[in-house]
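Only one chain is shown below, in structure tokens, and it's the form predicted on its own.
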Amino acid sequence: MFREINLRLPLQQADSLTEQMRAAARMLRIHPKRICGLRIIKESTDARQRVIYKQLRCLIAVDEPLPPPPPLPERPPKLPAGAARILIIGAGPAGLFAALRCLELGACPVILERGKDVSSRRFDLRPINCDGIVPTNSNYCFGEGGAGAFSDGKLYTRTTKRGDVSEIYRYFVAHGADPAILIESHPHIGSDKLPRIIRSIRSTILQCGGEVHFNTRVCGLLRSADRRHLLGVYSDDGREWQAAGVILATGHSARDVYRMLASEHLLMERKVFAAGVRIEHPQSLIDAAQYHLRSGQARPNSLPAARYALATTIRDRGVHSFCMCPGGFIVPAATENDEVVVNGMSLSRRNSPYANSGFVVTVTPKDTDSLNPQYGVLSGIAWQKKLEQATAIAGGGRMKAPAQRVPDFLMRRESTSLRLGNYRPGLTPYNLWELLPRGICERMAEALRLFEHHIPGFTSGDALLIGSETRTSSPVRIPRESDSLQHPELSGLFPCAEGAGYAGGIISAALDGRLCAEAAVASIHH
């Protein structure tokens, strides 16, 4: 007999198999010797009270051995000669997982990536951090692995509608990730380990017969004579790429792609996004609040760096934390040299002395209406860009970011001094009320006072606001039909994941990439 049960054990006992078996036997009201095996399926930490517990979802085998765990995905067979080709624009999580799914279905994925491979891309982060110079096709957003490769590698998602989340985790483990991600409630790989896994996925794609082309930026569409069917694309080096379908998986920062689609008069839609700042605290402050530590008490080694998720609604707009990075860093995520954009990342150990999170407010299409006469459907992108350019001016150049201590923000005054923090290009004292739209600042101020009740010290003088966090999601949705996943005006084009407005993070993008691959291959045989 096999049973799935939930156990709740004090932290000091939770990692002991003996204690787990005893607790399981008590719950099932059987003798412990009848339990022949116990496997943890999911685990999380419950720190809501002063006694910290671990919640364990377990598979229990009674009177018979445990079955083997679900197998890891096997490498697809090598493609036969003449396999149908599917173009995949972008080598982020959506593009890479779309390619793996194409191989499983017998189609040849051809990935076109504007940036460099993930190993070469790492060297292009230095001029951004140290010199304030952005290589425009190879940076924190562009290149193999996408924005997630060097901005944390968090694998947590709430999505369930696109497919089996655990299947994506198993693919990561099959390509070298720690098997612990299969059971953690908030799995995380880290930007130091993710590049090796990305290289392994690329190796699978190539060895099975797929293609990956770096430094290849798509700049035009190859359409049929009646302009209703997509035959392929042009790249900026003059090459023409033809295929049976094109999966557009370019991410939310490829603004030139949106402009290209607009020039082709393809239907796009404005959508809601969010903007604000990064908020940074000493990690010890977050640990103390979340783990109920006494003054000066260090976090136990058995506990991870504490995290939080905060959200509220103020005057019909959401205000929430976003992409929280315990033990993390704030990084410059601009894609052009006339803008400043901040994002967060963590290494696998999450051992930085600081925690940071996006702290953002909902922005609706109505907020960008003033730009609509000039920019049309791209008015949200123009709104982002104007704020990013203003942020660059406020920072003083070379990717320096404007910043303000939280108490000063609440008093609407510029900070006279700032602690160093870990944003490497540097911080410039600035009154963010003079940078961000008034409606965003007012809601942020109200939310800060509210969040102080949830996390004591959240508004203390050790907390910094750093501008500007603008790339939470795309302000544009590229529509697709619900059944075929093709653009309603251009068959053969499969808008995909974050850049098309259908995902938000590594896992949801990977799942959407697989769905689009299935739809693209199905369209060949339709």
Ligand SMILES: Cc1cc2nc3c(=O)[nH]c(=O)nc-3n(C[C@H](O)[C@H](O)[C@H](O)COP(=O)(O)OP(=O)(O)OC[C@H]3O[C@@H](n4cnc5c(N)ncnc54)[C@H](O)[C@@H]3O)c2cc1C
The other form holds:
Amino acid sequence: MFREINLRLPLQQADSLTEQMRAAARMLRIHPKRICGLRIIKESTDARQRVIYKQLRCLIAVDEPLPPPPPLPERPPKLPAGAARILIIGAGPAGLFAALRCLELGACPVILERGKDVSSRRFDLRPINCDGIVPTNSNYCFGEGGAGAFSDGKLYTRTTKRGDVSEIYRYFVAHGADPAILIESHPHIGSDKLPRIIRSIRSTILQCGGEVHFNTRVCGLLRSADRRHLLGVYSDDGREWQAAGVILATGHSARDVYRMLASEHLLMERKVFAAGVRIEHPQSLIDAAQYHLRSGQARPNSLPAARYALATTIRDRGVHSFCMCPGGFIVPAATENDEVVVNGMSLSRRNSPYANSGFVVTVTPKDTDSLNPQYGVLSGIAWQKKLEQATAIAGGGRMKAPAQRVPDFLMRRESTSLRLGNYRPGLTPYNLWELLPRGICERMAEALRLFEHHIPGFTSGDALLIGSETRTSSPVRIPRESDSLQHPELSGLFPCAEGAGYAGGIISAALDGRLCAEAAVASIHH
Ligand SMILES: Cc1cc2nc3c(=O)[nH]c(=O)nc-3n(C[C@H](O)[C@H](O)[C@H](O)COP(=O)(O)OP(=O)(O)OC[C@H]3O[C@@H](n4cnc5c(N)ncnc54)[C@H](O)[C@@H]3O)c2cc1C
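Since we've got the form predicted on its own here, give me the form predicted together with this ligand too.
Shown next: the complete complex, the earlier chain at its head.
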């Protein structure tokens, strides 16, 4: 007999199999000897009270051995000659997982990626951080692995409707990720480990017969004579690529792609996004609040760097923390040289002394209406860009970012000094009320005061606000039909994942990549 049960054990006992077995036997009211096996399916830390517990969801085998765990995905068979070709634009999580799915379905994925392979791409982060120079096709957003390659590698998602999240975790493990991600409730990989996993996924794609072309930026569409079918694309080196379907997985920072679609007069829609700043605290402050530590008490080694997720609504607008990176770094995530954009990343051990998080307010299409006459459907993107350019000017150049201590922000005055933060290009004191729209600043101020009740010290002098966090999601949706996943005006085009407005984060992008691959392959057989 097999049973799934929830155990709640104090932290000190939770990792002991004997204690787990004992607790399971107590719960099932059976003799411990009858338990032949126990497997943890999910685990999380409950730090709501002073005594910290681990919650374990366990599969228990009574009177018979445990069944084997679900297998890791096997490498798909090598493609037969003449397999139908699917073009995948972008090698982010969506593109890579779309390619794996194509292979499983017997189609040949041909990935076109504007940036470099993930190993070469690493060398382009140095000029961004040290000299303030952004290589425009190879940076924190562009290149193999996409925007997720040098990230925190958080794999948590609330998405369930796009597919089986644990399936994606199993692919990561099959390509070298720590199997612990299969059971952690908030799994994360870390930007020191992600590149190796991405290389391994590429190796699977190539060995099975797929193609990956780096330094190949797609800049045009090859349409049928009646313009209703997409036959392929053009890349900026003048090549023409033909295929049975085109999955467009270019992420939310490929503004040239939105402009290209607009120039083709293809339907796009404005959508809600969010903008604000990154907020950075000493990790010890977050640990103390989340784990109820006494003053000066260090976090026990058995506990991970604490995280938080805060959200509220102020005058009909969401204000929330976003992409929180415990023990992380703030990174310059701009894709052009005249802008400053911040985002967060962390290493697998999450051991930097600072915690950072996006701290953002909803921006609706109405907020960008004034730009509509000039930019039309791309007015949200123009709004983002203007804020990013103003942020660059406020920072004073070389990717330096404008920053303000939280108490000074609440008093609406520039900080006279800033503590050293974890943003390599450097910080410039600036009154953010003079940079961000008033409606955003007012809501951020109100939310900060509220969040102080959840995390004491959240608004202390140790907390820094760093501008600007603008690339939370795409301000544009590229529509697709709900069943075929093709653009309603252009068959053969499969708008995919974050850039098209159907995903937010690594896992949901990967899931959407798989869905688009299934739709693209199905369209060939129609
Ligand atoms: C610094 C940072 C940290 C992050 N941390 C996390 C995290 O911890 N957890 C999480 O879930 N999410 C995180 N995110 C967000 C996450 O990375 C994205 O949600 C996810 O990568 C979106 O996947 P995607 O495949 O849709 O697009 P992307 O990852 O953006 O990939 C798009 C790809 O398309 C390529 N491309 C663009 N235009 C063209 C073109 N014209 N021709 C050819 N190729 C093109 C790009 O170079 C890029 O490789 C982070 C993002 C950043 C920037």
